[in-house]
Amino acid sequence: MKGGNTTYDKIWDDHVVEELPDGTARLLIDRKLVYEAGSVQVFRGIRAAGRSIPNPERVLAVPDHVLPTHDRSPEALAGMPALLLEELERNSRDFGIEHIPLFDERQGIAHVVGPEQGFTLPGTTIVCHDSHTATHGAFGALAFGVGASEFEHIMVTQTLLQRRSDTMRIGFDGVAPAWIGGKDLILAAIGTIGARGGTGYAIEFAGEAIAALSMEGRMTMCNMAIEAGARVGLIAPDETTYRWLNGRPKAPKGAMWEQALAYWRTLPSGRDARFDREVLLDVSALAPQVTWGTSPEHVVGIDGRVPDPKDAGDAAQADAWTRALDYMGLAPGTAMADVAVSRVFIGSCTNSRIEDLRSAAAVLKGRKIADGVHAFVSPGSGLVKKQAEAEGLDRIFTEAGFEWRLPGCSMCFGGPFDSLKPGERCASTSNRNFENRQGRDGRTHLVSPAMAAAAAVTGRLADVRDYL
């Protein structure tokens, strides 16, 4: 191992089983999340060629993705969601797979319900069929999402061809402003770098304002790498990361955990590190960010106004303003601030984490949500869900206005039971604001929890530092 290696190259060295002649090689993948949806098509696979999967005890099944957050009854739950559900259990208990209920406390998003349970860690490659797996980088692990024939054969095998990625060190300096946090952050990465900025590459996140952050603002900031065009984003480990570990259930006890520390101290990318690319980001000034399009590198401070495609730099980048702002039904030149909403959503894996609920009840305490407004929280999991009960939270959103929900993926990918209508503006602390994302011809604004509640508040788009 040299000693000037990036976190990334680190990890992955550690992991190589085989180093083959065209570049590629057989990667080692410690662990496994499973959900619901998507599954199927794996665990069928595995039967129909009669294998077995060896370290059951590597993988975690938890469904979240096509259930309803607001009723679990059998008649909310008849049809596809109960079949999925039923096929999870079984696929579970027949390889030998731990795998949580849907009625158990700790229930929730993959992405929230692995890092909570001390599944995640340090130093190890994690994979699952869903491509927001970057999320559990914030604890200096190398993770991603893979397709179902990538993860079948992962399943089986415990291995992976891949090709080493290109390193991209983004750096973050001075000291964030309050009330910004992980999700200000990667959106003005994203608008600097742009979309596919971090194609083939891996980010390493780190400065200043990285050191500072939570590991719920970690994230939020690796969950949203893939929106940058990179596989995969990580945080080098440090005592933030250790205390937020220690003691949660799945993690190290006792002489492991020792032992384990002192190999996660030597992750952190050496001061003599060398990056394929490197960016610097001053983020001492930085207002709250509100994306305005249709793509995550569409964005401005929420004191900013929308872009006119005559400034764009080249004539794609004209033609993809055009059609973003035609989509959005807005014009060149509004104020982000004067941009009305009829829905808020809190919730998905980027950001529904007990510190995303916390910042959004902040500025709703005392304050009703505005005339014409539908707005819901869906906590990343049964446990979060209990945590934000015991302090409180729960009230002070339904006393706003809000909807209090159950733990589950919800509006952020448009699902069944929760989605956009034609034309509906929602501002939504999600990761994507495609196109048709959440709910056909549906118009979405991505913000932090804290501006969310902002807009709920004003019924438009609002600088959460004027509330607070």
The other form holds:
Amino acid sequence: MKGGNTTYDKIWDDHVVEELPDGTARLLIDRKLVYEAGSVQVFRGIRAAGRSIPNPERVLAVPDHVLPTHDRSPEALAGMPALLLEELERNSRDFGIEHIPLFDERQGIAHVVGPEQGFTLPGTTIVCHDSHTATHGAFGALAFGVGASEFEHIMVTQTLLQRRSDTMRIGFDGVAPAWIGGKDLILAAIGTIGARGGTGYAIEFAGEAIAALSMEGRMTMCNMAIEAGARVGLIAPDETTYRWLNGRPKAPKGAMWEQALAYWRTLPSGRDARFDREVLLDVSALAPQVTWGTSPEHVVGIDGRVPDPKDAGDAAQADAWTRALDYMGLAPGTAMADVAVSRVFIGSCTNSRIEDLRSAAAVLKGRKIADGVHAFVSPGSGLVKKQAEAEGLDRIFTEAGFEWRLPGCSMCFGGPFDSLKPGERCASTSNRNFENRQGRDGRTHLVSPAMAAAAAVTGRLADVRDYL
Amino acid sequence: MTPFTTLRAVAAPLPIANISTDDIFPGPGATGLPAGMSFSDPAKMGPNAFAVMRWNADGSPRPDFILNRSPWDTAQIIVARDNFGCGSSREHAVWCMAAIGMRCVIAPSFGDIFYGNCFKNGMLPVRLPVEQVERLLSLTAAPETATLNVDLTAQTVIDAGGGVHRFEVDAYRRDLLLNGLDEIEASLRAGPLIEAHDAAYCARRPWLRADTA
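Same protein, the form predicted in complex with its partner chain this time rather than the form predicted on its own?
In what comes next, the whole complex appears, and the chain from above leads the way.
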């Protein structure tokens, strides 16, 4: 079955091996990213069945999840991290997989490293045993987050069995105001369609504001497509994409680059492309976005207020809002800008790239964080860290009172090292404000890096536009 | 994989929307690393299941949580609201549920990755319309009507009030569950077809070959 003329359908059709009678398709998978924590069961399964991994050069391994970001001495790594690092190294060696080890300057979060190395390319299919794999869709790729068993299946068979999704286009009209970036656009979109609004869909982000957006901003947006429930989030490649990729270590070179480019230029959705659902957002007056509750759909502008469950659409939503307010310790009607925070986290696969750090540093320059606030930055990769240090950003952060940490997933998911204590409230640039996500009874407010910096300076959620 | 055909079991109602895989299998930042829990061995992940909802910080059971109360402490089915299993791709969420005997989850909608992970582990996720799920949430909240009959062959859920709820599931995935198939083994039989497509694909997109980068 041929699909429509969307970017999604074009890449899908290019990868179909066969279709089963019920419409399930077998797709060729080009690229696989592996990290330490979730891959243990994958390799165990492959070994137990005595199977092999064909074309291991299409796999890239890098540790990111369960790492301390404050110290990488043998003492700090002892226990779970050391075991997982050893296992990743051994598995990579035994199966012939390229492995970026912990003390390599390229080490970082898989979804930062893949693009940075040019491993992520337009028109490809990419998988990782991590839900934020959709990040790579920013390059006009089909990127799927999968579970361990599915990943094992892909490693061994080079294919993924999946049904074609319906397509949704979210158009962002207008010019985004100053300080409004990818994080605000995607939070506003999730607020509009809801945390399950994208379930069953492949979402293409498009429109004037996307065309103007940097690759970093686009990665932030596609990264959070999963928070709207979507299987895939993508943005058609354009000159911004090609400029960003050209010269990356694993990107094609010379004549191959030209040949690739000619193909990539055919990938944007046609003017006649039909989407199963279209959503339009006008971003010209969008305020910086901040979440108030325990789902990414619980979002308002920083000039807004905590909603009242009495205003919910139905009884189930009123229940959910009441539960969220109780967990968050917030009363209906509270102005978002009156909410005090004691923790600030800048990092994660959503917002740890160089542009994210630049925008936070622009707010922090010459300022100090408020008394009683504990704030830290974990750059997305060793290369991001190096670049930031070359630009003097690390000094801006540390002089403001931030800790300048090492690369990893860090406090995004409440790993064994960085997490919130019960009742602590955090302005976080990560992707999930779920109950207990960043630590038991921790309270998360999702914001952009600039908004996180503003919160650190004021000691409460603050409107970054006041820092212009 | 354990096949799934029919199941008659107590169902535990969790009338909450957006129950995430972080709720089902909390990270170590939420639970610490207590001796009884496992983050690597699926068979030993039972204590991790719904850990924050189920246990106090000191490890004692929370008596108000449904899975700590009779008869739901024997439940093999969960009934929940929209978007069950949203968030992280961690298959641990399915493994830990299986480790406490769960075989089936019924909700109006599911996180997409969680939904797919269920089929790899003999767990049946059932999508039903909101009104039917709300009826099941009410019925299963009472001990005398907490039992449901799930039949994958007939694609029905039958409640204790006699309500018959038909559900849809992809034929391919249904077969996997009904027969307890090893999906990788089945896919490997398509090996020659896959190799032929891969060769044609690599010829078409030569810049993706490692030796040209």
